[in-house]
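There is one chain below, alone, in structure tokens, taken in the form predicted on its own.
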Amino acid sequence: MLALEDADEVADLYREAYRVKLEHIGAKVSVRGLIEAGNVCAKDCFYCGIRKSNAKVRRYQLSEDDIVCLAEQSKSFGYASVVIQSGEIESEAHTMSVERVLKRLAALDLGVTLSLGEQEPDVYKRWRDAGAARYLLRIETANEELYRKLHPANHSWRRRLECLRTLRKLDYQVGTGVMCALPGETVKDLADSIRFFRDEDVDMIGMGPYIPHPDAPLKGVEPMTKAARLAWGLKMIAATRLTLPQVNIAAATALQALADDGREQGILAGANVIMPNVTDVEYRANYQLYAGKPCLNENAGQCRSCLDRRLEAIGEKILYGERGDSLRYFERCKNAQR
């Protein structure tokens, strides 16, 4: 299915991965609002603009108000979800933060997603004790020889498979995903990422076209069109949703970055996830991964009634009110009683 370069093949392989999203879940979209909590990162990875070593950024890291705020704000909004996302930190100091944060949320009965990196089990157990149901660790890569190019020595694959695992047996709904076209991949390499989220038995699924950002070493290594990114990009996206028909999978706002459509194009090619940014503005220019960002100069309010245009011009249905938990985590609740 990723090798398809006919037109007429690759628009039948949307066509029918979109049928089978409609057939197990309906032409609905879940939104979570996702929150930029700070860019101070502790890791290197080699394609990413919030680096350690990247002196251009200016750092930022919400408050513990602050981030309550945005969430109570989504949910004014009707997204019963919300995405607390960050550079990776591992101290105390910040577990502790999180944890408080998540005991305030829970007043709000809101479906907590965190996406804050590698973290120790006992960490990982507090954050989930506290409140938090989901986890956002993208592997990145399934090909273990090709993560170790694209980070330095200190950066390890094998942990973060671990903390999948660890993830898994703490009983989140357990998300991760990859980046598509990175330098040096192959297509053999995306499809066992595909059987990796099969193996490991994930909840959520995101990914997205890698975009190069100027200020990290990767810049401008094998150049592709936006077009070929966006083919990747979606092309990932229907054949996990052939593979894969009852997770969750997210349309990135990566795709958006590629085509003002981008996003729509990967509901129509079988994602059933996106997550509109309720971060404050002045803060949004700071939290770029990738560059050409959309959305930096557009608030909250204006992402919300933008992406009900665009959805409905689509004949989708935004889920609000309804957290939008994975129908393959209950399944496997399910399996797991009988």
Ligand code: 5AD
Contents of the next structure:
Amino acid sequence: MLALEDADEVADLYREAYRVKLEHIGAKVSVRGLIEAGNVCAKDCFYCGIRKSNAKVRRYQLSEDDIVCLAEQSKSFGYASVVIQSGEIESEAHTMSVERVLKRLAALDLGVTLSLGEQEPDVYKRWRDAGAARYLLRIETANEELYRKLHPANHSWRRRLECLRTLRKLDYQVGTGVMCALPGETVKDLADSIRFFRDEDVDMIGMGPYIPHPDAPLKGVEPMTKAARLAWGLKMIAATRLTLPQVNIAAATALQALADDGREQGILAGANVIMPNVTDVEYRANYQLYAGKPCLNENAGQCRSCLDRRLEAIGEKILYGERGDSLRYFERCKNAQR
Ligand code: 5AD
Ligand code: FES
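Moving on from the form predicted on its own, kindly provide the form predicted in complex with 5'-deoxyadenosine (5AD) as a structure.
All chains and molecules follow, beginning with the one already shown.
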């Protein structure tokens, strides 16, 4: 499926994946308010715009009050789930701060997803106990060798894998994902990523095309058109939906950086989750992982109306007020009880 190139055949692939999405999930899209809580990061991935060594980035960290306030705002918009994402920080002070935020969020009755990178098992446990239900940690590529080429020597694919397995043991709903169209990546690598999702039996998947960032060392390697990058992202969504009909698949914002209607195209290729940004405009520009991040000047309210309009146009309904848990997670829990 991933190797298809003929335009009609590719269109058939998207259509079939969308049919499977409709069959299992319906014409419905789940939403999560995305809170970009801070861009301080200990990691130095060669592709990323907010990597530690990029001295051009103005670093910020939202206060605990700010984060809670954005979560309240998300709830008032009808987003019953939020994702708190930031750069990777491993410290007791950070762990405690996240714990305090989670305890305050408990009163809001929201589905809370964390996306705070690699951590020690006891940190994941503390955050789970404090109320986090889901965790996103992209493996970035299932090919350990390729991972090594895209990261400094002290970054470990094995540790990321161990983190995912720990999260699973701690009964999080676990999300992972990859970038696609990475320099040096083959169709087999992409197919192996989908096998990885299946074999690790994850609940949620977030995938997006790699988009060069001008201040990251990987920039300029293997130029590719926006349309070609977008097509890789869409083919990955479609092939993943056909392999794993019940998982939650996000239409990543990176798709929208490549085409104005990129996220809608993602839904029509089988994705069922969208994560509208609720971060204040003041900070959005400082959280640019790749070039051309959309909606830098839109506030959360504008993003909500825009999303409404866009999804209505393709006949999809936003599940306001619903947490939108992964069907795969419930299936997994049922099997465990048997
Ligand atoms: N292009 C696309 N996605 C990127 N990410 C980081 N840098 C880029 C880039 N240049 C993704 C990684 C990471 C997530 C937060 O953002 O997959 O896990
Ligand atoms: Fe690793 Fe940003 S530094 S994804």
